[in-house]
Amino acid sequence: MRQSALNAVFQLAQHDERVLFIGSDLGVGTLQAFRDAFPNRFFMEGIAEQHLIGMAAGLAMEGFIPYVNTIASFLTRRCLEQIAIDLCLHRLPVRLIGNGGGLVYAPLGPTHLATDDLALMRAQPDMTVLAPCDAVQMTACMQQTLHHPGPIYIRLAKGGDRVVFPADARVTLGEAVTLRPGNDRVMFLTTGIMAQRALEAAERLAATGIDCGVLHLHTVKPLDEAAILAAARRHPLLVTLEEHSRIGGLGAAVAEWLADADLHPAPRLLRLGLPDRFPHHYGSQEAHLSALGLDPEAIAQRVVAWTNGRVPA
């Protein structure tokens, strides 16, 4: 997914001389083809993330479209004031590409975990927030970022994620995509790579007689309200699934929308995500997700419990 995003930036640069790439302490050889082709539009600024945002803002004010890439936790949390004041206040067309959204960098400890990035970026006025599910959808989304108004945050996963997005499916920023049709009982609402886990959980649930659909929201902000409304009217149980804190992410966004919509009858909402605490052990991304009950089997068990009227703590 990461390589697909960076390749797309290079492709955009070949067709639009306004496109710049700004990186922070990335690996040797990152986007070497871009650097060779457009040395005056390639910048590697070292470990100075806040500077990157100010630099990108200044270049955007001069008519450029900067694509800024570094580790997601540092890009969002460390640079929050610069993003708010330098970018969002002026609605500048800067594209923030965050490596390792969620628990990707778990082996490096809590300092490198981007488990609040969606919440931080959702709260910024005029910020668009994207979390595609795989390399195919990432490439399609990146092609639409060039002319999109205002700043954009693009969340990257680990890379090598299983491709589940149909190659012939249409991608439009702000429009959810149905990855699996279901009956009128349960609908998963996913973002990022949790789409893969929802699809696996749905297969397990189908074996028990529970036919779940999967609606993927690659755009966390703005939400596709029409798609959520349609799902809410048809399914008595909505299940949000994300690799993010349950505070401020996709589940919170859907809960806020449901509260404002004041539907009668309203569906039940099960929000599956990360707890409100830093992890206190080390391990891989996979190990953390499994320990937190976000593996496909545990997800399926939670859905079964809810459909049977049992709501675990």
Second form
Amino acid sequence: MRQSALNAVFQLAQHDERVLFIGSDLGVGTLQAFRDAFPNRFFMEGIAEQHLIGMAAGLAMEGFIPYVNTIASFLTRRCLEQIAIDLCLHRLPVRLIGNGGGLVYAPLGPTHLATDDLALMRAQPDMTVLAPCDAVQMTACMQQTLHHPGPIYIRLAKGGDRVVFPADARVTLGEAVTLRPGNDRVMFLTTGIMAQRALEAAERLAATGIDCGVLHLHTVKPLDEAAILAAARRHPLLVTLEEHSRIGGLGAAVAEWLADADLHPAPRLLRLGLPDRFPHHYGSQEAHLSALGLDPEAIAQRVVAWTNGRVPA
Amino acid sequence: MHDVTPPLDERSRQLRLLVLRAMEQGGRGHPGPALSLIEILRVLYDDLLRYRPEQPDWRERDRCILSKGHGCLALYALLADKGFFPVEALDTFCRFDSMLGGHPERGKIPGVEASTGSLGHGLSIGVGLALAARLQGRAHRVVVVMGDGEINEGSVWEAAMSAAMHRLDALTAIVDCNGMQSYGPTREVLNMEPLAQKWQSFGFTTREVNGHDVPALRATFTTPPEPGRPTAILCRTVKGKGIPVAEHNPAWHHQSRIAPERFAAMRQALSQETP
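Can you switch from the form predicted on its own and show the form predicted in complex with its partner chain instead?
What follows is the whole complex; the chain from before opens it.
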């Protein structure tokens, strides 16, 4: 997914000379092809995230479209004020590509986890927040970032994530995608790589007679309110699923929307995400998700528990 | 260096009266940080920067960012004086619907390049503007005006390293060294000296000048940069310059609810600055 995102930046740069790439201190050889082709439009600025954002703002003020890339936790926390003031207050078309969203960097410990990035970025006025589910969807989303007004945060996953988005499917930023229709009892609302887990959980649940749909939100902000309204009207149970703190992410966004929408009847909402604490384990992203009850089997069990006798068939 | 500050001339006093006018109407403001800036901005706008007040977004204009946004009363005085907006707009300072807030905003105020207020942002933006000019083959200057308290911020030094790395000779960093920050003297809050050596060692051609000496500022600002190196100009100034009660007085960093009768006294004090 990361490679797809960076390749897309290179492709965009080939067609539009306003496109720039700004990295902090990325791995050796990152986007070498870009650097070879457009040395003047490729910047590796060092470990100075605050400066990176301000510099990108200055370039964007003059008409460029900078794509800034570094590790998601550093990109969203270290320079949050530059993001708020330099980018959002000025409504500049800078794109922030965050490596290792969620628990990808689990083996590196808590400093490298980005489990509050969606919350931080959602809270910034005019920021668009993307978390595609796989490389195919990432590529499709990246094409749409070129002409989008205002700043965008793009969350990357580990890479090699199972492709579930159809290669010929269309993507429009801000529009949710139905990955599995279901039978109007339970709808998963997913973002990022939890789409795959929701689909697997839905398979297991189908075997027990609960046919769940999966509505995937590659765009967490702006929220696709029409799609959520349609889901809320048809499904007595909505289940949000995210590799992110339960504070401030997709589940919170849907809960906020439901509270404001004041539907009668309103669906029940099960929010599955990460607890409000730093994990003090290493191991793999997979191991963390399982330990936190976010593997397909555990997800399916939570849904069964919530549906037992409580959701009309 | 403070001791040799020349008396203020008529133009410097008139610009300070505009600052007082806005502050009186708004009932508040940052007088100290504005009054130390007047001659710096005056010489920039009188003698160095190229701009068109009637066409603020003229592509070939020089870009000037007031990174110490709390000094905006001085900038507003200069922009009004130059005709970017009517002088009467100063009377709306800090009102609900005013374009002139307690910190300057891009897109609201003609002639303001960046919204500032949180310190330590301007130099990085300036690096971006200077890089953009180079990429687009344009020759305008980029000037970023900072405070000596502001440069406590680490982000300033990130930007400084980048400016030198990119050999941005179109970029000039001006530091209003009034020696006082909000709490007290900078040397007691966070001593940044030896400041000239700092900028030098970060790769800047560094100059120092009395920031109230108009001919000296003119000579320094119009000295061409060294090819391949950004310039830092340390302007030694007096916080609150021209209003005795405010000079060197940290209590005048920011003031609200100034009794109306005090403005008459301040105008009076200013008029006694006559050489």
